[in-house]
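Below sits a lone chain in structure tokens, taken as the form predicted alone.
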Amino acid sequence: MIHAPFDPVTLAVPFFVLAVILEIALARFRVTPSNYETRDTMASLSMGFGSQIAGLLTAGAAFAATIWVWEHRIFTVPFTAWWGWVAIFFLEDLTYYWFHRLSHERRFWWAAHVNHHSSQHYNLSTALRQTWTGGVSGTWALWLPLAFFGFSPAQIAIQKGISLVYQFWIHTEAIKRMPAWFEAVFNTPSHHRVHHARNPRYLDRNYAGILIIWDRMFGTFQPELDEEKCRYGIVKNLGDFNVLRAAFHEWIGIGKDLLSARSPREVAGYLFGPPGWSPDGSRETSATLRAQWEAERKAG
């Protein structure tokens, strides 16, 4: 099957303005300890609606790759079948986390993805800032292998889709701990808040999509600690609303970087480096911050 037969984004949409809502709601009760500001929600909305946009401006390429793999598929996963769904749960959910850890550890991509990170609140309005060039830095080659492994472009869109909306209710402060078992297993609130949080101990950590398990088993796994608050944001906070900014800051950092190369390393470098990458080792990269911290907290 070529063309799925739903949207599960699409048939999500109501639940997640109705859930915004409500959580603005409560927290405007102090029901909640969500924390919402009016300019960061309407950056938030607006990023989300222009990645729709922007993702149509290359979905027909992503689209016309994928049915083309697929036709040279080596096996046939039937539609159907209820042991191809159980399959491509786990491999689209490994794709996720490969994808997204490289979307945080090499700057091109980094580049890409960081506008979602870029709001200092953490609530549902941040899981709607999305990236407006994710598709032209070419991310979506990473599902390929799954239509050339004989799941086909409907089955890959529907569990993507799947995937994105269960990602979308773990982006709030309201909820403190899922129970142990799930925690477990799931990506949670609580751990997603980690992978949002811009604490040294934090950083670069829970790539998840749904399940944590990933993480637990490629080291990556960072328990929230009651003892050290999530702070939210990049870095360096870009300290406006500016969804332009938000938007294409880092790929206007790369350009300027890329204008001062003066050898084929040093282009490498800040295309493919980390993230804070330079020559000289004088930037601040996750792992240096984190070498630091950690020299801090011994020394202390």
Contents of the next structure:
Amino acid sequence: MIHAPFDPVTLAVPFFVLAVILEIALARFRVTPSNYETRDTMASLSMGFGSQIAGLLTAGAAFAATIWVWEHRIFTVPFTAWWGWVAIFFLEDLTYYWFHRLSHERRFWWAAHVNHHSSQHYNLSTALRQTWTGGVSGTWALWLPLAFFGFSPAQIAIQKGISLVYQFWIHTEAIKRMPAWFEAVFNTPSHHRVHHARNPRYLDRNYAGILIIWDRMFGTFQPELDEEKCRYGIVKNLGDFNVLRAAFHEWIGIGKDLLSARSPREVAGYLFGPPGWSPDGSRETSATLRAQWEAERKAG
Amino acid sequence: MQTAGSAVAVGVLIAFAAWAKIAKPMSPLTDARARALMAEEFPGRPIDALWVATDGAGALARSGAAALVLCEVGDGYVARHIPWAQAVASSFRDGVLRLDLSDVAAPAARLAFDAWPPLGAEVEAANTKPAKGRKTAS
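Alt. form predicted in complex with its partner chain, vs. the form predicted alone above:
What follows is the whole complex; the chain from before opens it.
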């Protein structure tokens, strides 16, 4: 099957809207501790709206590539086979983990993803602060192996949609902790708060989509600690609420750095090094910030 | 149709968020609060002197050869460091210091002071005046 019979994200839009209204209402009446700043909310929701438009520009190419790979598949997974859905649930989520890790640890893909982290708030509107440049950064290619193994383009699209819908509800401070068994297996508001935090201890942790097991397996898991409250945003927060700045600032930064590069090594470092990489090490990366924090902690 | 519906929903949600007035509570910075924020934003950098903006919407600190800048944005703060000499030489007009942060993510900061640059700054500018802002030395 090539075309998905339904789109989980489209079906979930009314739920998104009602959930945001509920979160705001609960905070308004002091039932839960969420915060919404109007200009920040406007930026987040505008980025979500814009990402739908921007996505159309590259959706055709991504879809065509997926079909081409699927036509050269090595197996065929029947769309109606239950085991196929179990398999794609795990394989798609594993793909998402590595996509997400790449999007944080290599600057070229961070440039496309940074806008999602650029809010100093953590609420359901932040979940909708989606990328405008993810398509052109080419990360959709990471899902092509699923088509090569025989999962149909429709099945891949549906599972990606399910993952995106799942990840919406975890962008909240309204839920403190889920039951222990759930926290052990699934990505939760608590785990994802850590992911959005800019405290050195929390940087580059909890890349999970639906299952937190991948972070536990690959050594990137960090539980939320009561003694260290999450500070949200990016290491160098934005100076205003301009959505164009949020969408493109890192790309512009890359362009400026490339213009100053003096060797192929510097070009490669500025493009594919960790965010914050510089030839002389004068800028801060997540690793240096974490090391500095560790040293200070040990020094007392 | 779907796009138009999404646009309407975005408008409704923004209006609802504005009505709720649930931004983080912000009060003018005190010296202690500014120091705490500076410690979070610039860990390991000692503060030689600190000036809190007269409206409490930011602060500037000297840390060796660097100026640590903290500026209110919405209900949060943005922080950057620039060379101290650059901060001292920055444009000061009508009680507002305009700092070029040389960063596309946060190009500039504006801090309100009674006067700038501060007393004792090592500048040779002929129009140097002592600062009258709230200063504390560590």
